[in-house]
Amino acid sequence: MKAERSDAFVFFGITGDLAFKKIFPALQAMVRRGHLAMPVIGVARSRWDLAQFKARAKASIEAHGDFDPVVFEKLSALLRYVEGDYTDASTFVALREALGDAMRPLFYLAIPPSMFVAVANHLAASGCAKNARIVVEKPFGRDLASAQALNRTLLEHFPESSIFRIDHFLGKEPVQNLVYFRFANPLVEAGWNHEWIESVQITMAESFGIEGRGRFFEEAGAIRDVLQNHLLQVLACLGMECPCRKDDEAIRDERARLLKDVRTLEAADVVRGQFRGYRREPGVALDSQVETFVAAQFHIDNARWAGVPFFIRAGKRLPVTITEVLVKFKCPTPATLNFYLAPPANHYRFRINPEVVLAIGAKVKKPGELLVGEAIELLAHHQSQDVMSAYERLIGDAVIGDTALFARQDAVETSWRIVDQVLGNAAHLYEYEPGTWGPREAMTQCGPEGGWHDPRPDFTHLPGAM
């Protein structure tokens, strides 16, 4: 039976960075669309009024979004506003008397993961809970006992089917085309397994630091804030079996099922890093074990996937902000190709961020008389004027009731299970330089044979390592 679609939208933390840099933009886009018509209700402590509240939004799109002022006037028409603390019950009270009419509300939380569990509480005692759905940001707890305890929160006042647990990796048109190029085409899948495949690198590198957020980043570090969700979401993706339903569920099963072959990692698995620099931050401690950069080896304990490596980094200050996958194929038998000179392995490419590129890895015979070849990358490059951003499609997709882009809960505690023993300072910390690729640790202790492949901005290239 098809899902009714929330009739409110309610988000908390509108003063947030969060808010201002993805949400407002992504609302104004969906009003666009025509998909958006219902009251929008925000909710912070700050002491504003409604036409502060409007005003923030405007700046905001205008800072982050394509700001339309026609499109605009319809956005601000439907923006309501509640001031309160979230841990006062009045707020709550003051909430369901906004809210009117609407009987199927859906609540946006943009506000910090401690508060979840309160927020929770109160929607559910004050009545506002009732046939609403609930979006958390991530990260989902900050270990598996929390998560889990989190879990139990939300399960006592909203059934699983009206928790939507938001990665925004999962609403990336690239990351839902990297399953999609699986399975569409057989000549990929056909190869997609431990006998054709050496070895899988997904790097996520930002060039920028932590702009300001240290309070923040002291309490998640590069583990928690993007390895442990973003880029176990994107190793699941490539590593699971095609769903065989169509239903909403299908493919939530299929990375579920993925990401509990996944070995737990251990401290030998990981190397973490700290730029120069990061104790001098605003909120940082003086004497921060914290890691902004972390590369770790994954192995899949499965039938298709055994004994294939799968290298993960992630770090701040890097020398740019670009997240790639490479999936890099075993060379032939010298016996079969005797007449070619080294021929290196074939590969596929996937640049997910900032621009979508595939690329296949192969070698062509060189013009002349001698049977010499030459590496190529055949190309393709994606660059769409008019996709959903990630946000503006996984609000969408809340607010009808579809799960599929969305975190489960069993997922989500998997994950926690494959990282939980490296949390913290299991694994030693080494400093790099700002600007480098991350400590040199990292290429000798956890990194792929052949060396890591380091993503350019020129997206025309052949990785280095090949």
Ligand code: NDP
The other form holds:
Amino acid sequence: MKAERSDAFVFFGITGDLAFKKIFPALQAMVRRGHLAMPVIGVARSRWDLAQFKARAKASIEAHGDFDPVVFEKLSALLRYVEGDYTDASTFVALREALGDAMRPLFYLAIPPSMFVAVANHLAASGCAKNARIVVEKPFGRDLASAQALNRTLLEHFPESSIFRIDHFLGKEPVQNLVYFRFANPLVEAGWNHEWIESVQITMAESFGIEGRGRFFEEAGAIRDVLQNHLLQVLACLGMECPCRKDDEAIRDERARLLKDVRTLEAADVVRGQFRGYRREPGVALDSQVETFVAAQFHIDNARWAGVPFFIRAGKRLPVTITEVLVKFKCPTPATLNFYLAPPANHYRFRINPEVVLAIGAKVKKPGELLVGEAIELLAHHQSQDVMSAYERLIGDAVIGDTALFARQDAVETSWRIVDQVLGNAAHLYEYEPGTWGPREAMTQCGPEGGWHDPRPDFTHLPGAM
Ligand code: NDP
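Same protein, different condition: the form predicted on its own was shown, now please give the form predicted together with the ligand.
Zooming out: every chain and molecule, the one shown earlier first.
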């Protein structure tokens, strides 16, 4: 049965950073495509009138979107603002009033995580939660126990099919393509297993630091900020089995099933790093033990992946800003073929950010008299001007009740189970110089055989080449 569209969009945290950078531009894009024609109600504490709210929306799209005066006028006509504190019941009475005739509102919570439970409870007590959907921003909990507690509260007021735990990586085109590319190409799927694949590396490198968000980062660290959510979802897309049904749950079933097969991390599987100078950032403790870099080795205990290590690393103040997956194939070496097959072997490389590129690593004969080979990459740049941003895609899906690209309760809790034992100071913290690829120990204690491939902006540096 087709789910009904939401008929009002309510955004908690509308005066905040996420709304300014991502949400207003996504809303204008939705209006442009004809995907948004319902009231958009912002709720926050700032004492703004409607004109100030509209001015903020305009400034946001001018700074971070593609401002279009005609489309913006249409968006502007939909905007409403409710001022109030989230701990105060009267805020929700005012919201109920602002909702008017709306019967199926969509609530988006982009607020301090400590407020999630209070807002959910007030939505229920005020009658706003009836027939509603709720989108919850990350971080979804701080560890397994708090994620379970938050799930319990949300499930008291909303059915699982109405809860949308956002992980914007799942809304990214190139992440969806990981799944599509694997299962739409029999050639790829045929070798996508432990018989052919030696290892998988996922690198999320950021050249910038914490950009004034010291207080936030001190509560998070790299494991909570990106590994437990975004990067484990990428791992799930790379490792999962083919969804065999067409309903929303099929793909979520497979991602969750894969995560259940991932072994719980122990301290020895993880190297944590902190860039030199982090402790001098505003909001950061002078003796902070919070990691700005993490490298970890994962094992998946199932028939497809037995014995294939998956490596993930993520860090701030690294040499580049690039997110990339490298799938390295084994090098079959029957004695007679050694001559042709000398390493590097084949690989797939999926660049997810900043551009979308798929590369297949192969060896070809070097032109000339000698029968010697050289490594090349077959590159496909896969960029489209009109592609939806992850937030536009995910808000649009939540409006129509499509849960496929959101994290389900079991997957979120399993992801926390995987990292739970290495949160905090369980693994040693090493210092690294800004502008380097993290602590040396990430290579010596937690690196793939042959070393990590350090991606560069251009594609001249092939994996396996020193
Ligand atoms: P901000 O601190 O910038 O914004 C917080 C928002 O919550 C503001 O609108 C603030 O209103 C409102 N707020 C906080 N407390 C109250 C209260 N008691 N009553 C009413 N309003 C309140 O946070 P961000 O936008 O950066 O982040 C919001 C959420 O999104 C967090 O969960 C974060 O982890 C997540 N997120 C953020 C990203 C980002 O790039 N910023 C990226 C990914 C996720 P007011 O300003 O009026 O006080």
